[in-house]
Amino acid sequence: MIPNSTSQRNFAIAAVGKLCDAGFEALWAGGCVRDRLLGQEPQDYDVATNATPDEVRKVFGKRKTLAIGAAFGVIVVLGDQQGLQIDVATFRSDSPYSDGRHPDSVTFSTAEEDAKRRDFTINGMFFDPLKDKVIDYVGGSQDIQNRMLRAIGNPHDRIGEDKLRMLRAVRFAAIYGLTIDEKTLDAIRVHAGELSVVSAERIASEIRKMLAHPQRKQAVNLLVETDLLQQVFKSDSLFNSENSTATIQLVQKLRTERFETALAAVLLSLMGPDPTTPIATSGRDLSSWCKQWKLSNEESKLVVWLLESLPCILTANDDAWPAIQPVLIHTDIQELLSLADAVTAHWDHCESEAIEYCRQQIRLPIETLNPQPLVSGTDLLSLGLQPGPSFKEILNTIREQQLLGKIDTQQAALKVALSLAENYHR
């Protein structure tokens, strides 16, 4: 069971009053803070506090706490709900960063200490929720008010510290409606081609959200802009980073928040000129790279799905009924018509009357659109014959031909997988 905004913010009232008691400094801290200056509901709460990770044990009890970060200064307060929770930070000043991700080493300090060596200023403020008071030590209410997004300091150094702070930096100005400003922007285009050394899958969890949201044409935006668009679709034997012109435009003609169906439209775009035809590698060359970014098997089967089975649907007045019918029954059928809509908004050759003539099909009753098959597996073995390669051919030409309206009832199938047998056998 996941908890309300509500329980969240009264659990992180409650825990911030209860080290305060205790005499320590506490406040909320990130994301949280930044959201409510923005008038958006947090979605999580985060506490920074001036007590040590062993004090903060203390004062919530060893039960009711988790170490996992101790290391950075972070334990896990649980609340008396199920899946309740809050990550409370000790104050902390960071050593440099080598594996371009985590400090070698933290050191404890003071909130403004802390908030300086935050990524940017609208993520580095604290609130007291006890005084309803912002705590800014890095004009990040002032940045907010202009819409800016800045790096704290030199935006080098920040970069430097984690390079995934660069998608991360698109991802904010794009889905909250900021500029990026211009030394931030500046140094993103210089370390673009540093975001190889993060790995695939950090980097498919910053796309994933970008993708997903109603501002993804922004952020795709923002991603050629900033040089990153190429970094993150590279694959010599895949992609063609010259076409992010169409990629911004695809991406702003798709109607549909699927995430799978966004990457799908950017993969299209960039892999090649003409949607009509089947993509241009394998679908198991695509599946690799989805593995790459440690897709679920899910995702990475609906994204394969999608591109493999556009053709079929920009294609469908010129294709026979047996080959367009197991895509328009398949359960993602909306998001493949949302990507073919999308791709006749932006490809003139291709023409929308292919998807109204399949619309106009899955409205059909089911048991024409989708008839239960007329024979079986097991009818075939009680007509005597042996399981090997010819089961599945029989089968499918006998479906083929019921889709046809050529044969409907199962004795007629029968005498067809007969005769399709002794011509296996001769």
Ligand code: ATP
Contents of the next structure:
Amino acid sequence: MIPNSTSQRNFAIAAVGKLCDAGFEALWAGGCVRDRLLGQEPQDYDVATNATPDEVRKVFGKRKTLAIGAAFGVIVVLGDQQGLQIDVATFRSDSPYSDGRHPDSVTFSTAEEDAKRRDFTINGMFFDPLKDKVIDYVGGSQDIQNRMLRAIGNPHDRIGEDKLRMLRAVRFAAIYGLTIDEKTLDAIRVHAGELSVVSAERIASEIRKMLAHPQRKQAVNLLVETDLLQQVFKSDSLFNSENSTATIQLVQKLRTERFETALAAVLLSLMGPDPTTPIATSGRDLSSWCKQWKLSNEESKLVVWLLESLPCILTANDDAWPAIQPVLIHTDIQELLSLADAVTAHWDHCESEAIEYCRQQIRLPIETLNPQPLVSGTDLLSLGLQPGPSFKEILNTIREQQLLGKIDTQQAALKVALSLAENYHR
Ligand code: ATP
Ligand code: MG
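Having looked at the form predicted on its own, could you now put up the form predicted in complex with adenosine-5'-triphosphate?
What follows is the whole complex; the chain from before opens it.
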């Protein structure tokens, strides 16, 4: 069970209280402070303190703490309610970043130093929940007021040391409707080509957060403007990242909240040129690309299905019913129709009549849209047919004829099965 926001907040206040009672300095830090100042409910709370990881464990007790991130100074403190937990991190400074992603080591330090190692001014503030006071060493409150996203310190250095920050900058700017400060934007453009040091999984996780958000259009615009979209899809021969104008337009026309559909739209725009033809690459290539991005099985299945089924929807009024019917009864048909709407709005030669036809068909009574199959594999076995490659084909043929209205009783279906089996064994 996920604890509600009030119990999370109360737990975050209690954690600060407990550390302060033990004589330490403790503050809320980072994202939760930003969210509060933006008038939003924080998703989670982080506490920063001058207590060392060992001291934190002593204050809360070994049984109530997990030391998974202790090397970076982070202790997880567990609440009484299931799922209630909070990261308590010792104030720290980071050493140089030689891999372009992680500091080589960390040293424990002061709140001010800890603020300065953070990425953007809006993320670099602390809040004292006991005194109801913001502690701002980096000018984050001013930037929030001016709706500005700005790197802390020298943007070239900060973006250069951890390339993931480029995607974080785009995400925060898009989601919170901020303008990226000119020097920070300039640094992103300069370093965009170095995004490849970030793992595909981390890239995917940022892109997922952007595409799943109602502000995704702004995120895609910024990705294109900063050259990051090209970098994200550059290394793969499946995509032609030159087509980014189509990406912007297609995403702009998409009316759905799902990440998978938005990702399918982005991939489609980059695979071009004509969405009515089956996708330029095989479903298997696409699946392995999804795997590399460490998408979940459900996510990849949906992305591949959307792209593979789109041509069928776009030409539905010309296609045979048995080809369209399995697509129309899929649980995610509404997502596919949303994608198809965006595609027809974008590509002039794709007609919306086909989609209208699909919408009409899915409103048919279920017995008409998806009638119970007339025969099953067990029925074929009891006819004495041997399982084998022909088995599935016979079932498919019978289903097709049923959907076309050529047969409508089990008796007729079994007759067809027998004659088909005879043909196979001739
Ligand atoms: P969200 O949880 O929505 O991704 P967040 O800002 O809370 O946003 P977290 O990844 O939870 O992001 O990180 C918490 C805080 O740690 C950030 O607010 C920021 O101060 C700091 N931080 C996170 N990632 C980085 C990074 N790559 N470089 C510098 N500081 C970072
Ligand atoms: Mg967070």
